[in-house]
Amino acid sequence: MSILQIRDLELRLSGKPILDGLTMDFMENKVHAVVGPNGAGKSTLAQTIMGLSGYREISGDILFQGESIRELEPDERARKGITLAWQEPARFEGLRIRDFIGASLRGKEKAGDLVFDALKKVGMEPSIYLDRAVDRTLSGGERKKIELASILAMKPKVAILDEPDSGIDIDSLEHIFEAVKLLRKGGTTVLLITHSMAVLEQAEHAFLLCCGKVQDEGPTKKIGDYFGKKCVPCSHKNLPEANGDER
């Protein structure tokens, strides 16, 4: 059964269309990628699901539980269950980490238990990180970490991961697959928005993006055999003239 359904999906921005007609479906409780190079129009994808400002003048439509969610705020969506964890995770200056995971946790039985089981689980030591700020002091590898604990704790039913292996080192890495791991196995959702192999891997069913199209879909594998052997770095002919970033 399909939790999240893309139909007939564009974005246009310059005048250009950076997402042009995607169908897609997400079938629920699986681990699916869209795997493409830089500039396929992975991020974008992300970002127009979540609703954030820019990415809200859709054609076609974007289905939840099989209810349209195209006209909702990003605050709606995700008290609906669908949440986005950024490429780069966001500092907030004199904010706890305790806080921060536990903001979505308020009224919860024992929420301080699953903070700290949060943090256990993606290689974080609660004693020694619970009371440290989410500010410049952490690197981007434990921010991604802990933007990913606070996610766990949340147990969304569909997770969105941007780039989760971008500034995580080889020992970090492997944190965050069995945090992947967690989710499914707690019955959410996951989309990685990726264009490494070794994050597809860990997916069951994928989508090929490129130039803001769906090129191909089906198994892992199928997807990784191409995407590894024959999809090479290419420019999105698409993207806008003023802003020539990863899309």
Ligand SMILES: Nc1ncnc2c1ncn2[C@@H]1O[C@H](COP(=O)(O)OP(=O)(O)OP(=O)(O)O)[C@@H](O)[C@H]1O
Given for the second form:
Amino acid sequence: MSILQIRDLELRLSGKPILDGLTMDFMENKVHAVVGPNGAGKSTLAQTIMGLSGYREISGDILFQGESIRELEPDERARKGITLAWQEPARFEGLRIRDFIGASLRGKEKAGDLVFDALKKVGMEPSIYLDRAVDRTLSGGERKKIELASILAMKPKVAILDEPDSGIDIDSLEHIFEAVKLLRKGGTTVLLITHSMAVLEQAEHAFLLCCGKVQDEGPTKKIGDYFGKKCVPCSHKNLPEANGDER
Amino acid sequence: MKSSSADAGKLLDLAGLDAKTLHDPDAAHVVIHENTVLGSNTVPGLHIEAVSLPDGVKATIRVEKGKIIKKPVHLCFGVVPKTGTQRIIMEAFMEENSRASILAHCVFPFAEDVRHLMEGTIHIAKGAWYSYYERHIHSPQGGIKVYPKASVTVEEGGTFTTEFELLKGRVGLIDIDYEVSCGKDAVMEMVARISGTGDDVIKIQETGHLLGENARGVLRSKIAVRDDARAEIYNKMTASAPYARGHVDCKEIVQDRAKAMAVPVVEVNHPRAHITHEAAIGSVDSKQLETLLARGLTEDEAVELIIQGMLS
Ligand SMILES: Nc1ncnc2c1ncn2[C@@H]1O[C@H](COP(=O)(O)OP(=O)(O)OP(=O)(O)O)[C@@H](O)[C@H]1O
Ligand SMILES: [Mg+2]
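Same protein, different condition: the form predicted alone was shown, now please give the form predicted together with the named molecule.
Full assembly next; the chain just shown is listed first.
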């Protein structure tokens, strides 16, 4: 069953169509990948699904469990179960990691234990990290893992992970993949936004995005083979240099 | 008005000073209610003198040369009744290579019309180390005006750090005026973390002069204002010697009808000195906010958490 449906989604930024008529179906409890070159519109899609400011003037629709979420604010979308891990996570001065990861667990029983477990799952030693701040003193990779831990703790219905591997070393990559498996096991639908083949392989189904359009979709292997060969031959002649140059 | 022992008890309670701390022979303290000295204890190497004047209290702290005061010295200042004025003239002398950390508890829990004036002169001799943490507890209605004023000299290799924090209650009016001069290799750091609501007024005037070679200084203000509160931050840092390094950092989060102003002045008078300045004033950072919204927090909850973090 499809949990998240994108219908003919268009978004213009500074007059330019960045998302150009996207129609996509994300299936409940599946791991989907969205691949595409730099500037394809992947992060824009993520932010538009989340409904962030600057990404709300859309045409078309976004349906979650069959209902339009177009008019919902980001926090309302989150409370329905949609969340996003940023490509470059924010840093917070003074906010402790325990409070950051625990933010979605406030008022919940055993929140402290859940925060502890979430850190463990991304391979971070709680005794070292719990009381540190989510600030500039964390490395980029640490910050990414903490973002992922906060999503594990939240147990969302849909988790959009924007380039979960960026800045992550080989050893930590295993933790990231493990976390994706844990999310799926817990019933979460995962959207992996990436241009890494290793991340793509974690998915069961993939979309190929280019120039704000879905160029192809299908089993991970099929999309991976084509994307891995740098999309040659280009199926849509939508590269800037190909424009007006149909041979 | 005469201080009652009931007031004294309340003062200590609210300051979080338990009997254990007060009876600890190794921990020095002074308790001043309104303009009356209620008690004090000192430790070897530390001299405390507190005398009541007709319109205030004069307190002198001196740490002997080379003496290290291990436990924080607790200064408990306060006015328990709803109205009153407290004026404290404080002089601190840190002799060469001495070391002390002061924890000042300033307690005005029921203030409706209270004034607290502090006039400090602090002298930190060569190689000495002095830290002054000021923790305030105010009434929820904010009927208080606080005027901390200090002039500080830090000699060669000395260190001065101070932190001002409002733990509880409303600001009322806070008007901080500190001026610090640093000699060769001396270090100063001043931090203020204050959150204003209602019609609170926060005024901070902090000046640091890096006069000696290799002197270092940081001025840091973390302020949050909401409702109709106002904040004015005047930070000034001057550097006049080779390798003097300074940093001025002002962060102010503004919500509702509140207003915040930052007037940083950096002045460098030597080609090998360097001062940096950083300011962020306005609403909370949108990425921080959106990250927390994406975890399901409401906007109010998210802002609260961001501010708590910044002020912590
Ligand atoms: N506010 C904006 N105004 C104009 N163009 C924008 C704006 N924001 C993004 N873009 C453009 O939209 C396109 C898609 O950007 P997006 O960040 O979604 O790409 P991406 O697929 O995530 O790329 P990457 O792999 O580099 O992360 C880019 O060409 C970008 O320059
Ligand atoms: Mg991107």
